[in-house]
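First comes one chain, alone, set out as structure tokens in the form predicted alone.
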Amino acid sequence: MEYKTLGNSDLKVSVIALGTWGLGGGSVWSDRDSTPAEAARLLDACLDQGVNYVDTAPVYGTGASEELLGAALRGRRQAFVLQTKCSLNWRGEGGNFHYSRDGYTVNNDTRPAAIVRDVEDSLRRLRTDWLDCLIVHYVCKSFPVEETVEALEGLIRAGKIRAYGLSNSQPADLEAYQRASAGRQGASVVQEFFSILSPFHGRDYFPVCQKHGVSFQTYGVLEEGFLTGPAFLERQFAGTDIRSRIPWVQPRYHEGLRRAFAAWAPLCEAHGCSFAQLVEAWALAQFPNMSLLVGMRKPENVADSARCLALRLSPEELSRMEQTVRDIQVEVLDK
């Protein structure tokens, strides 16, 4: 395993970082709802594998994917770095209306107050005293960007979290956040969708992040499973299931994709891997600074994606890759 600096922060994490989202079940991910045991075994493959950073928010599953992390991570806490997100509830408080799924209503709330009961709710539910990592869930405007930093730097002095960072954000987000933080630890880390179907807007961030010195972390990098090889494009999905809901799933792309892992294949051949890890290896080499955050729900998928770091992929290769897909990719990509 790989390990960096989180940003300006003094957490050190690995490159690759688990992804619970899938972990909460519910209709978002209608195939199976996993288990206690099911989220220890893979807490267990994380340190096999020298995973540290795990990533999970309270709406994954409504308080579901936090509850089976904190008892999974039950005496062994300091062995990860846990990050969680605020501003996205379902307590009825005010905020924005986000969305309703599953009998609950969700609001984005990125008010001082909701964000402090944001993490009281989440370290009730993960069974701990601090939160290495905070991300604002859903960048929000209709509240000060200033009274929300100054929110997140106030936790970070009284001991609940170490470190924050922005999702679901624009670069001039994170200017506004450095900005509001200035002279302070500001944020360390912006986490956006990122993947070689959809790679625009990762792209626009990269030169902002290195301007203030932050991590990016990336997530979608295998299309919710629709990189990991033509196989996939067979099955089915509920229509409240992420996974029908973007474009992949559409059978007018499906000859593009199918064209890609044809062209893809002996290079995976050449360096013995799985379409997998030849898409996480692409998507590891577009920035120095990359965190690499993954959704699995099986041990055996933190061993497969940990195989990506032993990847060197030529310039011309990398090239390749992304050319093969050029006229299938997606400018926006919001699920």
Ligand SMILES: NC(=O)c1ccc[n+]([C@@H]2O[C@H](COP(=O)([O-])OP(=O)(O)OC[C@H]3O[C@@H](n4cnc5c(N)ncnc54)[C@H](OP(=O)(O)O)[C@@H]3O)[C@@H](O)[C@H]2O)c1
The other form holds:
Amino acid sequence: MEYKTLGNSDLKVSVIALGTWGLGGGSVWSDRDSTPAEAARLLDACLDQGVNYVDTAPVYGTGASEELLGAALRGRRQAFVLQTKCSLNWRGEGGNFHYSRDGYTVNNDTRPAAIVRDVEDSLRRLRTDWLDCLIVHYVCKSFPVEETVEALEGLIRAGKIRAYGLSNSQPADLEAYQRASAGRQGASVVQEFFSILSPFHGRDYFPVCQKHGVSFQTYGVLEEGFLTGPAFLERQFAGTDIRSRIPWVQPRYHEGLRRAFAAWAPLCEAHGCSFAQLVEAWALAQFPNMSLLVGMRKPENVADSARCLALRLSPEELSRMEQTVRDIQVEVLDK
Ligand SMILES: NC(=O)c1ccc[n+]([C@@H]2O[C@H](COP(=O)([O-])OP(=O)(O)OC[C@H]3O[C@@H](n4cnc5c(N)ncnc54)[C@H](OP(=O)(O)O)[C@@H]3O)[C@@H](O)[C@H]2O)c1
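Other form of same protein, the form predicted in complex with the named molecule, not the form predicted alone:
Full complex below, order starting with the chain above.
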């Protein structure tokens, strides 16, 4: 495993991070609900592979992902860099309506009181006294960024969090966070969608991350499984499932993906790797300060993804890979 410092924090994080949206199950990841024993085995696999960076959020399974992790982290909390999120909550205390699902109404609230409550709720579910990193899940223009940043810096001073970041944001939002935090720690990471099928948002963001020494953390590098191989394209998902609602289920994209897998197969053979490793290695090659956040519920996927770090793709191979999907790339993905 390789480790990097997260932005300007003192956190040393594995380049591969465990994403646990799927672990939360519920109607968005409808094929399985994970058990506490499975969550514990997943963290065992992370330790085996040197993956110490774990991402979750209150809304993943409406508390379920954090609760499963809280139980699985018992007795080994120090071994992990634990990241969760704030701003989306279902307490019914105001903020902007975000969505209704599974009987819960989720609002987006980036005001200081809501962030402090979010942290207390997450600490309880995760059974810990501190969070290593706190991400503002959805940057929100309705509330002053200066107040949000004040709350985040206050949480650092109080020892509740060690670093913070922002998500579902624009480069101008990172600029605003860094301005508001002047002279203090500032944001350490942005968490944004980025994959070979939707690379534009990330590429706009890289120079701003570089300027501020902030890590760029990609999510969706495997496009919820659609980039893991042609067999995945045969799967059927419930209408509430995230995987039934993204562009890759449409026939035009299916065709393009099949062509891509056929073109990439010789590369996999030459390098002895899986499709997942191939697109993960492609993503890592796009920006030096990249954190690769991969959603994984199966221990064998942790071992497979970790091996992408050993792949060395030539500049020609990298550009040929992207060329094959150029006609199906999309600008914006709201997951
Ligand atoms: N900030 C945000 O708004 C936001 C939005 C989306 C996601 N995220 C975060 O980013 C994480 C990653 O995104 P994601 O989970 O949506 O999608 P993803 O990482 O693109 O894909 C996850 C899917 O790929 C499969 N997979 C993982 N590694 C594999 C491997 N080596 N071989 C074959 N299949 C493999 C997983 O299978 P199994 O599950 O069966 O192991 C899962 O079905 C999330 O879990 C979450 O932590 C954040």
